[in-house]
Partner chain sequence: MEDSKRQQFRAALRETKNLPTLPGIVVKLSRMADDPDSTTEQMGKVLSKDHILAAKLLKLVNSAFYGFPQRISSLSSAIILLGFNVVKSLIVSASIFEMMEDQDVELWEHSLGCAVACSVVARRIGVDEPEEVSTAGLIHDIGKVAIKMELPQEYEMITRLMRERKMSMRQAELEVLGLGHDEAGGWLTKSWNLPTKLIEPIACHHDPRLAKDEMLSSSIIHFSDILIRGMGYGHAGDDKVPALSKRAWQLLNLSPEDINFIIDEVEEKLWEVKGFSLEIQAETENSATNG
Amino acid sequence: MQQILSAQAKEGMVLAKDVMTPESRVLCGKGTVLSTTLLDRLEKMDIVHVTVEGHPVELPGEKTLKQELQAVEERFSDVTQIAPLMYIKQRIMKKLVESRG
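Let me have that sequence as a structure, single chain, the form predicted on its own.
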């Protein structure tokens, strides 16, 4: 999943989290497919961010998933014999993969 600016959202993207109003009411539920009408409504309600499934927007300077996984491998390369740290490494890598959906 990726949090993006509402202005970056496109028709067909799927919400990965509920969009809330400033009054903490659910405006759009998780799993909603964004339409042009819905995007216009979000803009009119000054909703700045939405969280969508996958990783549809490439941001300048952002690392690819492969680069991030490689960086984790490098960070843990000196502690391969320490089981608790290897467990943490696997958890981090799993979360990175899941976040990119």
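None of these values were measured; they are calculated from a predicted model. Residue numbers count along the first chain shown, from 1. Under this definition, the rigid core comprises the largest set of C-alpha atoms superposing within 1.5 Å between the forms. What changes on going to the form predicted together with its partner chain:
When two forms of a protein are overlaid on their rigid core, residues whose CA moves 2 Å or more are considered shifted, and Lys63 is not one of them between the two forms. Superposition on the rigid core between the two forms places the CA atom of Met86 2 Å or more away from its counterpart.
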Contents of the next structure:
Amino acid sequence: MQQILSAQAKEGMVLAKDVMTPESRVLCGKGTVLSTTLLDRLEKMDIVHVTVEGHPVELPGEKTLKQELQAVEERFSDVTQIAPLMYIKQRIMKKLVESRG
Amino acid sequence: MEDSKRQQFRAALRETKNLPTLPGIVVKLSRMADDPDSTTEQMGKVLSKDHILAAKLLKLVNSAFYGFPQRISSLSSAIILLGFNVVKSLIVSASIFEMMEDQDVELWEHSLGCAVACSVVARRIGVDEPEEVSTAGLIHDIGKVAIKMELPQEYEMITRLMRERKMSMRQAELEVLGLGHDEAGGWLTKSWNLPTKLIEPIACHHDPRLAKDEMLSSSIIHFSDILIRGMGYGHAGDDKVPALSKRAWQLLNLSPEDINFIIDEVEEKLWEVKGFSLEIQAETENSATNG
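For comparison with the form predicted on its own, produce the structure of the form predicted together with its partner chain.
Expanding to the full complex; the earlier chain stays at the top.
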């Protein structure tokens, strides 16, 4: 799942979350495959960002999963003695792996 | 640290020159809030006169950290739903954030993330006014902004200490100034006459035991700050997750199921907030190219 600017969205990408209008109505639902017509509509409606399946857009400077996991280890390196924080760390790492899968 | 030096910094931070002072509109609204004859509609009308402020307020209110299912389109319903204390703090945050967006996007993201986490934790444990807790979360690091703006030389020394001696930002602040951003944030919000419910959690977010009346809110912000750092959302000056206060942990009394729920929910809401900051960036870029 990746959140991208509508300008970065391309035909064939699949929505991972509903796209809402500013009035909180669903414009197109989760699972919709983006077509050129839909992309035009998003632009007309001033939709700034969309969430799509997978990780289709390579952003400059973006970390790989391995780097992300290392960064989590590093952030928690001063608190390895504190059990609740170690539990939180495990959960965060598990979710990171799932989101990239 | 000599007391005189501490006093001097305290005075410098009190007489803030670069930080926005509380807009006159807040003074007017406070007076109205104390007057039993004034209605929320009247207060909404006063607020709407400042178009830019009104737009910003509605944007903040409708962003993910308050999580109302319906879009809030009028300021008077914002006052009813959020309470006057929250609206008052939002007016302050709106002016501060304008500055933070330009100055320090990552601290602004950390603040938004912390507000989201506060809102989720406060709702999960069932506190009475979760909106107040998330508002305190939103401005918990305001002391950092004040130090950066008002004491640029000292701020330079602080960041150097962090780099060279691998100190946390707060350790470096204590070394250079003899006071931390938590304490500074406490004075600042006090000088703006924000309610104790917001002042204490800001002043005590690194050590909730110091709180007299608001230990639970302080603990929620303490924990949310840690959680959002752990999740790596935004950047608060230093990267390391700080120690968890035992007292706060006991008070929150969260089970593993609570933690799982909280992390899932925060992550879900952060997607929306991320959209919110993408939008702001897009707007800033637009106005830069158009202006």
